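Form predicted on its own, single chain, as structure tokens, below.
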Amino acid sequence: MIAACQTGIARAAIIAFDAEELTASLVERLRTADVAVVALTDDDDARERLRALGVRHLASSAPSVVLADEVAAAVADLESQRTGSLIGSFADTSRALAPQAPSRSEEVEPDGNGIVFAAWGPTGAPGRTTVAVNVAAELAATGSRVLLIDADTYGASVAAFLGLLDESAGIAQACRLADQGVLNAAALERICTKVALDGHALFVLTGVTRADRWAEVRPSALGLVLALARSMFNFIVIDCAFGLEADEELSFDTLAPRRNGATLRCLELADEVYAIGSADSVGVPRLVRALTELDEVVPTLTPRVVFNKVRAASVGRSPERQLREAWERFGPSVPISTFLPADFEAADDALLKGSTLREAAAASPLRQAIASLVDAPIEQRRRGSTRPTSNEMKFSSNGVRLPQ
């Protein structure tokens, strides 16, 4: 069926729904491929995680008429999203079976009023999940409903960061449920972790624990993840890996998983993305040729750049202006947003305590630039004020947390 439908003389799939087959990366390849899909089920159950899918469904012993109809106001369906909006992801291999190319003037409409931001930048450890942390830490303490993704399909490191003793691999779970259709937001919130942030709760979706788990965050789970978390959360902040490249598109097998989807997938549906890079002779180049790998892979997206580690030791005098100069000159059109200080002694603190900087150092320059960020309010947090909430215990020598 999959191969029939890519060959173009398809236009939609009739399905006797299979609980273990029908899936959401199969419904987004079929569409991708301009194919409508419909279901035939007699099960409650089964139409439920349908609807959740998005799938037309009609009972099996459905009159052929009927099932005549069903099946044009799929096409019709799948025609007015086309027209609408995109059709496929970037993260997605087949994406060029399509018949209509993106265009920068097109958008993809939020599925939710949450805010979505993505802590993106490339290899050499620049400080994205830095950056990432503690942006969700400053959103958080302002009393709004904040989740932490972390996306990074090949050094997830949130956990660590926030001292959590957590194996469970959050992401993982949701996008498993979200690609079978059941996830809803009583389960997301089940699965998160619960971290106290100033009396505040901030949600934290974990990593995969082990590099090789990639493969359970799908592209197209990963966006019903977002899809329901924007319903849920003010704020959505997502901790991306480095890789752009598609690592299977000169494979025949368009079925099969891509690594560097998730992080395609995020920078394609957030609102804002961080492009972040180290202030040095290493760091800057690699971020000029990763916009421009970005601008290429994800057209729609304009990032803000963020230049971390920013010190007169890796730079010369007058850091950022030696930086903003060099920049002009030889950087891509895309100007540089902010400058985050180099604190080594303050990141390392929180880092040894499993807290945030906004915890550990509230004075810290580098804590009130990533605050500037989000234009959140910087105060210089009382000692002692941070207390751990009901389902978790914080162990003050060395600021790790135990979910209960």
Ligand SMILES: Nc1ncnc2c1ncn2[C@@H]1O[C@H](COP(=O)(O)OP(=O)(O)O)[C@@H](O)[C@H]1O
Given for the second form:
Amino acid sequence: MIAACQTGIARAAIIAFDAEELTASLVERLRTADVAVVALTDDDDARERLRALGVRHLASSAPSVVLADEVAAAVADLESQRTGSLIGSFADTSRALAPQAPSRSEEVEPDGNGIVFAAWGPTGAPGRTTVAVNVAAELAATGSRVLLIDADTYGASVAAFLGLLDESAGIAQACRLADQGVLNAAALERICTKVALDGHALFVLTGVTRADRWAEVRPSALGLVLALARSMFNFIVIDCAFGLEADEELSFDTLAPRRNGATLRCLELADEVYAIGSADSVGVPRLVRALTELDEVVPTLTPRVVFNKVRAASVGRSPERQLREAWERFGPSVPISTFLPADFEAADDALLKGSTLREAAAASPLRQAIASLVDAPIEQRRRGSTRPTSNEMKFSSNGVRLPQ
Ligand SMILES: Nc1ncnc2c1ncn2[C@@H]1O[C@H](COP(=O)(O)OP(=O)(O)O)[C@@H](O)[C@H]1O
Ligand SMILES: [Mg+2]
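Structure of the form predicted in complex with the named molecule, please, following the form predicted on its own?
Let's see the whole complex now, leading with the same chain.
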């Protein structure tokens, strides 16, 4: 059926077996080939799963006129999704699956509208995990419900940062259930590792520690996990990998999973992206190049530029001024948003203890600087405002666009 759909001869596929093999990835593959999907089933569990996957379904005894209407509606859905989304998705095979967050209204707590942050940056360990873990910790310590996701498919390290002896790869489990359409709030909570922080719990989806398991973090499933997480948590913080390049031009099978798909999907779906660079002569040009690539693959995004490990020894006296001047001369037109000081004592201490900066080095300059990153989102939540639309975000976050 997939082969037939990919030849372009079909507009819709009717799946009449028990739909067990219908996963989020398969639905996305079919939709990418412009094929709408309708399933026939009489099984309650299957119906529930299909609803979670956003697939229209009918009883197998449905009269053919009703089926015809349903097929027409599914095709219309697909068309409106196509025209409704401004950009294609670059993560997997086409745009995001546009998940319906199925469980949101039924079984999930009210908070809704969780804000998604992504910590991203070029290769070379600029501090993505340091920022993600500690931003999540600062948010959780205020009593917000926070989910920290390790989506680094090259070098998962959140568990190590938090001193977790965790090999469970929570993200792979969540993605597997989401792909099958059976992920709900209770299951996601169960998969999360809970870390106690100042009397509050930080929920963590640990990463795939064996790099060869990257294919388990499928972009379409990750999109569903995020949609559900938004309905369960106030904040979701994602530790991303660095790579952006889409390798489809090199690969004959354009629908094969792509290693950078998870990162791309996170960046597409995040409300706020921290683009983190090392403040030295290797890190600055890397960040400049990475931002140019980012603008090519997710042009709607305006990241917050964060320079980490800022120190006079690598940049010269008045490092912040020097960096700003160099950035104005050579950098992309996104302004620098934040400087985080080099603070090896605090960073090492936290790593050694397997704990967050607020626990291991509360008074350290690095912790103070990271804590100030989250003042605005916490204030926003206190005022009770809901998640900004991507458009509002774009213009509120220092919204200067990169040159085309
Ligand atoms: N501001 C900082 N000062 C000193 N060391 C830092 C700082 N930020 C990060 N580090 C250290 O740099 C290393 C790489 O950081 P990490 O967050 O793992 O980078 P990434 O996730 O980008 O690969 C870690 O050992 C971390 O403790
Ligand atoms: Mg990392």
